[in-house]
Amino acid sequence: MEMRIIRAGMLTTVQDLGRRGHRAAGVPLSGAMDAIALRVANLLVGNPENAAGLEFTLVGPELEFSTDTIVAVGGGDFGALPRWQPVRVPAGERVKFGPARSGCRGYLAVAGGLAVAPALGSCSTYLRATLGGFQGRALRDGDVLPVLDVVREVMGHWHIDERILPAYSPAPLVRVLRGAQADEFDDTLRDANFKVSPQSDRMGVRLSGPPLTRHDATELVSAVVVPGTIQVPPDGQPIVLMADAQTIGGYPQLAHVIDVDRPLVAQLRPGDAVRFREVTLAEAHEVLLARERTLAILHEGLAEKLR
């Protein structure tokens, strides 16, 4: 089975759960920047959680199959198909998202997954690198991709309870755990609001708001960053490191955005607000444990719910 791009929208790109174990060696993540989106969507069509499936950002693209097939949609709101559930598309029909509604970014799982070859152990694309799903790049107009060919029927008329689902918002408030010099600034990052930079990209969320001041002018010797590290540059402005971003930062690490809340930063779009609440090791273990239970849960209702 085929699926041919008729419109590539913005910045659409192949990816799954990421490129993991090679960050000793420079190699970033990458990956969804909303991975519960992509993991849902890829539970509703009868796929493994890191089946390749296709992101999408602002502005979503215009597709075709060859043959009849399942699709689901997460993330961001971008009309064409209603989010969070399987839905039947027929050969040749044409699937036309527009811009988005809500959110900054999108996801489609097709049952069978996206057939291209992985690179380092991922079919995620890392564009820096032109590494990774689709010739390594973005996706274009008039391009062809292979899915697995599979049958898959949808039992009945249902839908998931959304309360699992990260609660997006234009101005969240996101949980962060303290950083390697979060004592060497004052309360600013919790205290005030921050509006999303149009400079903001896979690599990293750019937020601007009041300057965050570091009282230690000490030059830092660089250290592991991860998704989620809260930098402060010189400029005082925080940057929140997000898929794509470097393996290693000099910058000062205030603080750390917890596992559970990276898609809240991941749908945030330029102008958009959010806040900071500092939480413990504990607090942050506990809620990435229920939610895994409830991915589990939800795994283990579907398979009555898809043959």
Contents of the next structure:
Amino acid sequence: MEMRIIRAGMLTTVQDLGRRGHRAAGVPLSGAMDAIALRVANLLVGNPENAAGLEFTLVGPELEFSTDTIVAVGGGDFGALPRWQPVRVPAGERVKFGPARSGCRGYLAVAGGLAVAPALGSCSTYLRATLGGFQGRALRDGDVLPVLDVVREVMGHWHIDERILPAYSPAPLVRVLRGAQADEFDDTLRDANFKVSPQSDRMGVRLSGPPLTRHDATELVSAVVVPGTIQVPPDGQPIVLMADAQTIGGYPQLAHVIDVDRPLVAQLRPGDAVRFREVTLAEAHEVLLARERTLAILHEGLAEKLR
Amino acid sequence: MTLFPLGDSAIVVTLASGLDESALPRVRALVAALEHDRPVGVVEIVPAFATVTVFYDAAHGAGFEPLCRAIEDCAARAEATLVSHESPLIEIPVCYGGAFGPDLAEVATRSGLPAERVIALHSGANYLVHAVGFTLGFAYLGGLPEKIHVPRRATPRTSVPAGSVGIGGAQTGVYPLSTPGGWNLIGRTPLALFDAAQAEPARLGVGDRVRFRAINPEEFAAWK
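Form predicted alone done; form predicted together with the partner chain now:
Complete assembly follows, chain above in first position.
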């Protein structure tokens, strides 16, 4: 089965949950910026959570399938199809996503999953190194992507409880953990409102606000960073590192966005506002375990609704 | 040794401060001990400079405190069994100067040495890999002779050819892929330092010893 891209949209890439196990070789995680949206969309069509789907940005693609199929859309609202539920798409019917009405990134899971060849164990696209995904690049008009053939059927009419999803907002309160250099800053993130800069991308969401000053001037040795790390370059404007973040960074680390709240950052668009609140590691792990339990229940519940 | 959380999914184990090259054998020993006896929930182990970062899956059985204790146990075992075995030596052939090293003359001028002397110093030194990161397979090398420490270019190049060998301050290294870069380019290697088709995609790893060997353009062209 095939998916044909009629119009690619602004930045549409193939993503799964990322490339693990190669950080020691300098290979970034990559994968869906809003991993929860892709995981839920995959579960809704009966795929493994890690199946390859599409991530689109600000303006969605227009596409069609060569045979009848079942898809699910998650993340930001790009119109065309209802979100967070399996939808049957007949062969040849055009699905035309538009500009994002809310959020920044949309996810499309297709029953069976996109059948691109994995690179270093993952189908996610890492654009900077032309690695993985579809020929290592963003999709273009006219691309044809293979989809794994499966027979799948949705039983009855139902919808999921959307309270299990992240509390997406154009002005979220994001929970953070202290970074290694938190003590070296005069101000904390707590005191300020930040705006999302247009220079943001899959590598990092750049924020602008009152400059954060580091009173300790000692030069730092570069250190390991992770998606979620908030680095502060000399200009005092913080950067939240995201999916395509490099593995080692040289700037002071003020804080880290907790795993559970990273989807909130992934869905911010230029001009949106964001505030931060510090939590303990125990709290971060507690909400992470709660989210994983919820997803496990969803997975089990869907087993009898998809065949 | 200190342990500090890196967000909610990793722990940074710091074995020494700063760029202490003498810590690299201990870094390698701790990585080996952790790989050999992987504590429950550990998903990835990343050495860099004098640190080892341990990634864990908090959603599947790894609590922070028990994991810290397991890492400390591993570190104690690693210290007790630390033997100074030679790390691998990797030789990197480099065609210095000309189109391959457009900044060689500039480096020579800035360091007050003839170009041949810059090449002799660069290819005569022993280097150690302190970390791999920044881009895929990029190795931070320590051991550049002080006489050829030259500051980065004022304006970085938007694209540096893959294989370029550069000097940036006290560091030297090879750009495995074509990327933007601000280092002074003194040569280029035909050796592929990153290959996504390999199970171990990066040729260099933390603690490896590195030497550069000067080759001529014919050898470069004939390299396979």
